[in-house]
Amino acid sequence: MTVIQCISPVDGSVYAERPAASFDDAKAAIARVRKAQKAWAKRPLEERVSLVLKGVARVNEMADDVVKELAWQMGRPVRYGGEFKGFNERSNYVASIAHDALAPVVVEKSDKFERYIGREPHGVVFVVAPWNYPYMTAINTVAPALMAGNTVIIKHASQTILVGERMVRAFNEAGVPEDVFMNIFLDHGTTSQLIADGQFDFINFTGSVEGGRSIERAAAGTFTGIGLELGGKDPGYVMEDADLDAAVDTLMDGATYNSGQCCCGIERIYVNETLYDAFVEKSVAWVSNYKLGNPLDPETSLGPMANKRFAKVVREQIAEAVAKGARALVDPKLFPADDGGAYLAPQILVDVDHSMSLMNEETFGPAVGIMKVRNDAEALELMNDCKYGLTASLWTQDVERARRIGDELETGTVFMNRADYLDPALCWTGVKETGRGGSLSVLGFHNLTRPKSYHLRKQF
């Protein structure tokens, strides 16, 4: 039997572990839960939608425990609060629209004719969810598929094991069946068993590039729907224009918070050489002000890496730009909590280039590299540098100008004046390697829904 285990960052111990069920125990728990799906549908819509508002509330009301639970399992600082904020933002937002996003497309209403396209639920859905916001990411997904009349299986990441397991929990004590949304342990080899076998009808998953391949090659020929969100190296770029301040606030918290741990976290920043002197050096100071420390002291404002092997790819980023001339502005001695394993100190490199990896792989910790341009045509061309295309962030105070820039990005998202932000009214979405689908807005709902096209002859 395999255990699956979660390493707390914290101290290194074992802070949970689960048996992972083996594929005929989770075929079999499939089995209730595509059972369940048609009399889940058949609800009014009105009814799903509120008893998942409840099951959202009722994860609310289990705030404390959440929010140290998410302490020992992945190192985001206590004083934060959890990811009630977003969490419920993207619940209610959905829930808000539900009704229009589902309604029928009516083409025609006449004497003669009804033809209009509905909206049909595409059975069980299997949400695959990550560590890094795994209750804000999860949720993108579980609200808007139930509220279409889609059952969910969740599996959490080994490194949040018990994050699904209370979602399900707080769910089901909401009123939501036990066989509509269920909570299961599986190990790699397992899930990927149970997807080429044919057993979801459609697969959200949010991780690495590699697991993304790995879901596609299991669902290879099966011809099951999948939505990906996978990496990133989201950039920031800073015109001339720009409120100097602000951009300084927003791309370093966006670059560093939650230990950089972050799907559209600010990776890589060019800056226009008229402000660019006065950026880095307003940027170390801000950056330099974090306390590094046990997530579970309230004072502490950063955090461990979830795990010290994702610590370790970021000193190897650093190590290899410093080598390759880059130079690291943030002093060491400001952070002595930084153990060379899972606590790790922000860090700000300058002089660097797109042939160092810090600038064109994904980081996803407190590190970042600055890079000086002359203009627009420079920051594009280094902008779309690049395999990923997640959101990028433009700070300037001429809207047009944004709008033109972000007309050439390769991206899923082009933000002015904010970044680091997932808005639920717009399709959260990405190209290239960052992945394929989309989730939230409308176009969430239509993607966890097939299209049903009705042609009815009244008469002849």
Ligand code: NAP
The other form holds:
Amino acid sequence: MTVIQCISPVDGSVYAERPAASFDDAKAAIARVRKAQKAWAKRPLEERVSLVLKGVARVNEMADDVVKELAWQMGRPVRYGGEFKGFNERSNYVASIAHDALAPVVVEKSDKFERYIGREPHGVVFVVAPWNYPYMTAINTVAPALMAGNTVIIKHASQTILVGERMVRAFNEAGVPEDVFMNIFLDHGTTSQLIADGQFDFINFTGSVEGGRSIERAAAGTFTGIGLELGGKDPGYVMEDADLDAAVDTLMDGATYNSGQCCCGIERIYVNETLYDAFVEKSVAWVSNYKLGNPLDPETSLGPMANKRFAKVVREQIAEAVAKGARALVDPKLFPADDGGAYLAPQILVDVDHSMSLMNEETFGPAVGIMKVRNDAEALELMNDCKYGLTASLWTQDVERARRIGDELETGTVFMNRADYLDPALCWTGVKETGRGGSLSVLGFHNLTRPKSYHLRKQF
Ligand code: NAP
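Can you switch from the form predicted alone and show the form predicted in complex with the named molecule instead?
Then the entire complex follows, led off by the chain already shown.
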């Protein structure tokens, strides 16, 4: 029997462990979830929406435990109070649009014909969630999928093994039936086997590019629909007319919050030559204010990375960049808690270029490279010189200029004067190796349902 473990970044201890389900046990559980789906879908939409919101409210009631568990499982400092703001905002927004998003598209309603496109739930939706924002990333699919009449099985990351279990417990306590929303502990092999066996009607995978590839490979030939929300290397571009202080504040927060472990975190920054020196100086000062330490200490503003193997990647990228001529500007002496393991000081690097992994591979940590650019054309070329495309953050006073650059950017979301935010009214999507599909917004509901056409003749 495989046991799945969460090794805490706080002190390296085994914080939680759960036995992984066997293929046969998992199949039996999925059969129950499949059986429950039709009755769930027949309940009125208002009832499904209300039960999901009650589940969300129940998770909120567990805040004290949730916040502590997050610190132990993935290192987020308790001072930030979990991730309830986004969790609630996304749930409430999808609830507010569910009726319209799921309404049929009526083409004709006359004495002779009724013709319309309805929306059917897929059936059993499988959610594979990551540890970096374990509640927010999961709710993006769980809430609209359930509202749309699907039943849902969640498999959470080993690093945040307790999150799926807790979410499901909260939803069940709030009245969502056990066979409608179920948690399952699975290893990779069994996950692939179940997918290849056609056990799911839709899969939403949020995680690494390699993980996404193996899900896609497992699903090959089953025709199972898949949404893939994968890695990123999101750029910021600061133009000469930008509000410098606002740009420093938002881009540094975007680069380092959650120890840089945000899918849409800022990973590389291009600054017009006229603002470059001031931007770099202010950024170094901004980042130097962090207090790195134990996430359970309310004074700590920067926790450890979720696992020392993630910190190792960042350390290697920094070392490679420095070996190739980059300069690391943040004084490590300001961060005595950096232990060479999961506790990692933030870092800003200049004299970087795109030959360095720091500038071309996902870093997913609190380190960012800054480059000087002369004009929009140069910035655009550098921003697009990337295998990922999730978001890009443009800093200017000129909306038309931002729109023009945005039109040329290979990205899922164009931001002007903001960054590192998921707007639930817009479609969360990516290009290139960031994946495909889209969640939240009206389109998210469309992806969690299938169209069904009705062509009803009333008269001959
Ligand atoms: P990960 O290692 O790919 O894991 C994500 C989830 O997939 C976990 O539940 C993991 O389970 C599972 N998984 C990974 N490989 C699998 C396989 N071969 N078969 C079955 N399940 C598999 O990614 P992560 O390190 O947790 O998350 C960080 C990555 O997620 C970053 O690349 C980040 O950019 C990306 N991300 C993207 C978005 C977005 O919206 N685009 C949002 C958040 C995160 P185990 O934990 O048990 O391995």
